[in-house]
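Next up: a single chain in structure tokens, the form predicted alone.
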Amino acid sequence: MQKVTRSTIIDAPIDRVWAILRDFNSHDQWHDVVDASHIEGREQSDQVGCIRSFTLKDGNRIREQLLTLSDREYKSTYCIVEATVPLQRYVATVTLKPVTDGARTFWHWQSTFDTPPGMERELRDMVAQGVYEAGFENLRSHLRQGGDLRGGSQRSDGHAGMPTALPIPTRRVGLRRYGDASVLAGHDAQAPAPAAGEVRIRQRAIGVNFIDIYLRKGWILSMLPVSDAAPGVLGMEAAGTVIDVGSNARGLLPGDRVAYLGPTPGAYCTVRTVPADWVVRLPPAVEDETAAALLLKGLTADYLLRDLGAVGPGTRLLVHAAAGGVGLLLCSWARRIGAVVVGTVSSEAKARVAREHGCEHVIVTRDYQFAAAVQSACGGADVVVDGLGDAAREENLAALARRGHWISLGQASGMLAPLAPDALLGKSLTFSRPVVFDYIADYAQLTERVGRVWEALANGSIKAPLIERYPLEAAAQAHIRLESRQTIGPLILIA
């Protein structure tokens, strides 16, 4: 029996390295010596038990099984179960450990095998050169083409690299006053370099939400202060590609495809420099256009199902605007969990497309009577997720079950009036009016909720988002067609 041993340390955070190695399906990518993989029978590359198929540059062709995989001592282990190359046997073993004395990391990969009598030095020495050291070689090169490695080159034109101290010019649009959609406009501007705990992001898509309406007719004007000398910026989450990073950031590196979304509007440009807390890293299956037009609308739809509303097999779920972003969501991912989805929407085309993401009884009005028809479906809703504000107050109040729950989450009909407390009391019903940064507050909370409504989305709970595009100068064109309430799904725009 066989015994190979190598270790090394990386000029990366460990978890930028355990984000490549735990990816059963990588090392075509970063190892010189595979030249094509795939994982078999269309499992997912971190599914223990999954196996990839590769071939070699020399021809060889190889199928390796998945064994073991550990997020938490970030080790996986995985064997041959077959090889043109005569290896028999072999199970490995990759164990990332943090450096204590930076943001490095120690990487020991070893294995064990058999081999044909006379070939023991010529299959070891392959192994532990040509596959263990040059892998090795090779991930650090994967990673310089970043520049984030020490060693690695600093560059000065603004793309992948080490920060460079110096701005980067980007476009904006932006309100200097208050009022319809006629007051957004581009304007040009600078985004400064990455402070430590930062990341400087070149957008691709960017998602418009009805929050950005309120902030631009002056509803929370605390969260956006305009002035003719400081025009406010619109947008609350957008995806793109680091362009380079502050000390501390999270182990992201230039080059990583992320998404973000922040309590502080701003998104409505081409380059934006934001905390890393915001920051998340985009799987490879998740296109930048779906996460702009998913992040913020599914960690709603995350917590006002799994905190808020506590829904399950029979709860009673009343959605408003169910054809909309976060409508076709609530509707999908709660058909799935077992509610009984009950939808409003404003036209016959919109209740198909409800109809089809799972909502089981479809309301078509324009006039917000809906109660009635609730009580019929349903005999109530345990749940209703209110976007229409101050037009649907009395109908809410009358289509709610016993016990019932109102969840206000926006005012697309006008701002809601103060709701005195005895408005409850006829059947003992809750009010609340959430904000999603609450449900995520701290870095631990954002990826735990990310990585639900990336698996939901992977597993079929929630549908890819129908998403309507437009140009970044074109944001006041996808506001009135917001405000119009003909869309269906969710409106991005492209940077």
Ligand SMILES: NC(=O)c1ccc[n+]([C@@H]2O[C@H](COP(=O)([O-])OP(=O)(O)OC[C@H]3O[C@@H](n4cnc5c(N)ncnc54)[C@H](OP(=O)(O)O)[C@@H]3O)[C@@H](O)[C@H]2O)c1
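No experiment lies behind these values; they were computed from the predicted model shown. Rigid core: the largest C-alpha set superposing within 1.5 Å between the two forms. Positions refer to the first chain, counted from 1. First, how it differs from the form predicted in complex with this ligand.
Annotation for residue 25: C-alpha shift of 2 angstroms or more between these two forms, rigid core superposed.
Core-superposed comparison between these two forms: CA of residue 460 displaced by less than 2 Å. Core-superposed comparison between these two forms: the C-alpha position of residue 403 differs by less than 2 Å.
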The other form holds:
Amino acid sequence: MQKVTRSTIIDAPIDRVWAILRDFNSHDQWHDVVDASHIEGREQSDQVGCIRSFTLKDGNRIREQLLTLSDREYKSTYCIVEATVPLQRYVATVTLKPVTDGARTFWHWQSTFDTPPGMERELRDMVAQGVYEAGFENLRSHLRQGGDLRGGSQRSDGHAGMPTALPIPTRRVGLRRYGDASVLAGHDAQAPAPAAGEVRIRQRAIGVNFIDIYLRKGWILSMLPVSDAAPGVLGMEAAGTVIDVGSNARGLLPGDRVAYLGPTPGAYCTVRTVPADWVVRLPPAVEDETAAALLLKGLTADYLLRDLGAVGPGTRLLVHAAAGGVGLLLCSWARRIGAVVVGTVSSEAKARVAREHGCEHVIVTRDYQFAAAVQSACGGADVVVDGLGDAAREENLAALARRGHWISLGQASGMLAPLAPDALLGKSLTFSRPVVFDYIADYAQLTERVGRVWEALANGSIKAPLIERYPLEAAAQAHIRLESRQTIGPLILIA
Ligand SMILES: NC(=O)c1ccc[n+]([C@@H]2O[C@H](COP(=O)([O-])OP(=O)(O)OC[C@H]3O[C@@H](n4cnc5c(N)ncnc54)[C@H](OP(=O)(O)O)[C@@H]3O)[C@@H](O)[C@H]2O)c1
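Complement to the form predicted alone: the form predicted in complex with this ligand:
Next comes the full complex, and the chain you just saw is listed first.
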């Protein structure tokens, strides 16, 4: 019987370390040797008996079963059920203890196992160094990225609280019928206690997006049903502080500063309970207001430039509403990548700001006439990012270069009428109708994209947003402003 024992001190509070380690399916987020992991058969990842099935980056496959889990003792035991590595009768125990100064954690990891004859040393070294010692380092860097190692802690003790099963009062802004901004009105409600996989958030800042206007007008009925008894609540994203969490909450803890976005509206409120899968912790450098202003729009810019638009050096990119929330991010990030950025705006004031954000060729037009100017500026666009919709339809087709890609992002001017495939034939064009939520549908993608947005903010690829702020109860005013075509940059509501 072989025995491997390793221990270390982690410079972070025990609750933070345990929140990660008690989740039997968290290791693909922090341990570098693990490629992908899932829990078999819909069980919770802290359910004793559950099996995690994972692949290692070297191609090996392992199934492990959780045998014990004690939140009181900060201890878990697990064993290998099946593996392509020759570890036999492998049983491991993870134990944490608080270091006496309170903010550090002692982590003990040990296992016993058998090996085929002659492989004892090789497998002992693999477990000791490749799994345990590397794991210690990997968890440290995971915590460091989240600002959790000592000196970088971002917890705000003022809001840390014990989980409570009680609902908490919340103030929401919603609508009982579709219509103009006057349909928006505040009402009192309750935010339910978080169930498994959920967190309850005291919101500070809420992002306003153009989709909020489509929903308010009743253009996407399936996303926002409304009635007198159950007003529809708008809002796809917000930032704030975690009040309490259910089990399996992605390592989130009360007091964490977080931001979220998700495909179900409901963010226009003071307290909201949401799936932990939507939520990311905020680095210390990113304020709540900045996060609410940037999260959805920044992720949109990321998938548009990096994936869907495949924008690179020399790509001729046409950005409509170039001084808008998404528009300014696209201009500066695309310019940094080396694209030729052409933008449309409706005023000279907006043109100035778009230029300052890297838009090389700015076309000022209020009535969606831009194709000739695009052709003369760059010979046609390889990619058009179009949030305008119907009024710009024919001009978009005319502005595109041969084999150009029309990305229909939104419909600020009105819903795009159906497009016949043959409209694309003349220049071998392609047409896409994407939604941001499909580009962050799994948690690893969400965190990867979010990381890139904060990095872009830190390295100047995108500028700090020019934020226009309104109190939550004045959401109607924010809508009126956004629809007026007067705004530059993003709008947020302060809860
Ligand atoms: N599909 C997705 O994944 C996704 C994600 C985020 C955003 N979007 C879309 O991206 C676009 C930009 O969103 P945003 O939130 O950043 O808004 P925004 O660009 O800050 O505001 C919309 C802008 O659209 C322009 N516009 C043109 N005609 C308009 C009209 N008739 N009424 C109102 N505005 C008009 C205005 O700029 P000018 O006056 O300068 O023309 C206005 O400032 C929207 O279409 C939105 O739906 C889509």
